[in-house]
Amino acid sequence: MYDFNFENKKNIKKNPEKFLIFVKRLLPRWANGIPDSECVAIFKTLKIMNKKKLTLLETGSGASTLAMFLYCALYGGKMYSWDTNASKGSFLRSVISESIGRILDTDVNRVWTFIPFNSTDPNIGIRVLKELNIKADFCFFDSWHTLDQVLLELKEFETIASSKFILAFDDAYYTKRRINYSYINMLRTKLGLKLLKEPSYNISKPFYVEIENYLKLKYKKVKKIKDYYKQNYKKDIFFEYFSSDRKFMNKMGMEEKKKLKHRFDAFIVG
């Protein structure tokens, strides 16, 4: 159960980041996927189109689901979530009915649609938003992490973006160019086999390094935002409190301590 007695809807509206990180601490390692100081990055982001209800988008679920909730339930707005885990949609609904929702009487089911299925799929992905009259003003990408998989979700993102957007992407630094080799070599290490070398040719520059490239040939005006997350990755408990799991992730190639500055980049364009 998520129904703990939080503080008043008054003073969740003066501090909403506070309330954020404490609904965000109660979820279970598995659906906590991204550090405390990110979370609160995509909620600030999310405050610089300085707009009420905006259309949300995200590949992949967890964490940045709450914080794009609480935008919707305190600014008004709808978002859209695809995943191909079904259950933790039916999870995450259920945290946030409990505890968001609840305090700040707000339905879930009228605010969040969470589809569980490929978000490039053009039958059901993030395009179909097209045939339902639907712009969308911000997308964080988190789903497979391979350069392929984010350029195709941003094109797909495109072509029903609002004529400004931002685009927000976890895990900013990777350079898997096809194949998430760190995640597979997970994987394996759990069925005791043998670890794949990575490819030359399955490197790229780092993704924010991409992703700037390709949207300054497409657009005039791309700014990258000064964000939360690079202020205060440093002193966020989150890295600690999950140490010994991240640790196994390092030697995996899945994080690393090094680059941990571009976990999170974030483009306002337009």
Ligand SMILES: C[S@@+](CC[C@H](N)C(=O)[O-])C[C@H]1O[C@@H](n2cnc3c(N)ncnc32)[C@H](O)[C@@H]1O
Second form
Amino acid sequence: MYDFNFENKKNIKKNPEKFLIFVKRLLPRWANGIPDSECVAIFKTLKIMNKKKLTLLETGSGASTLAMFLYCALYGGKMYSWDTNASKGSFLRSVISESIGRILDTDVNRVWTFIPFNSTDPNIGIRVLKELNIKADFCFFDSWHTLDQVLLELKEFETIASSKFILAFDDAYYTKRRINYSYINMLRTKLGLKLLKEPSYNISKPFYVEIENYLKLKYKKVKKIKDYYKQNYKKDIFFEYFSSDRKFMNKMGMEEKKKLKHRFDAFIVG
Ligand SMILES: C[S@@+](CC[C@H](N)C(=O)[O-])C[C@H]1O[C@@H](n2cnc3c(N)ncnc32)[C@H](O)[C@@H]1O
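Other form of same protein, the form predicted in complex with this ligand, not the form predicted on its own:
Whole complex next, starting from this chain.
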């Protein structure tokens, strides 16, 4: 049941961020993977494009999906998400339909396409948008947090990107080149296995540095976006609310308290 009563359409339009956070906080933790301030940052970042009917992509669905859907419901546009967890897509579709979709009178199936598969698959991953003659304006990268995967997804995005686009990244301070040892160790702990030590060759520069370097070599105009997250994450109650779970994540290296400033980073290109 996600059809809680909130404000009417008129008031939602006046303060969409408040409504976004209301719906986000209805989500269970497994689908609520980003801080509130990051979710609002995604929504606000989309407004920078200043273009009607954007095409939005994401890899790794969850609370971010709500931000992108709310944007489309209010201002037009379509969105595509890749996530290997098909149940997440089905769950989010029902939440969106009962909450944002109901109040804003927007059919989720007309706006959102969920592809329950690997984002970089050559036959059904991001690049298939080319076969549909679709160019994308935005991508939020939040699937498997290794540099290899992020750069692979970014290169797939480039095959279908508009001339001007925005890229946004979760866990942009991560430095895991090939293998996400933190995630693997989290799962190993559940099996009672000993933790693996990360070899030094697996450590890259932070993703936000690697990505900026990559973009600046290829494009003339690359600008880091001054995002809402950085100005607000310190007072974000998400961190306190999930503090028990986050204590464990810090121990595994899945989250690094001191580096949180670069948990979210976004660039505008073109
Ligand atoms: C951190 S969660 C996403 C959180 C979400 N963006 C949010 O705002 O709550 C990562 C998701 O990426 C998915 N995933 C991992 N590797 C993937 C891949 N290669 N292709 C598509 N999805 C993937 C997982 O199934 C998982 O649901």
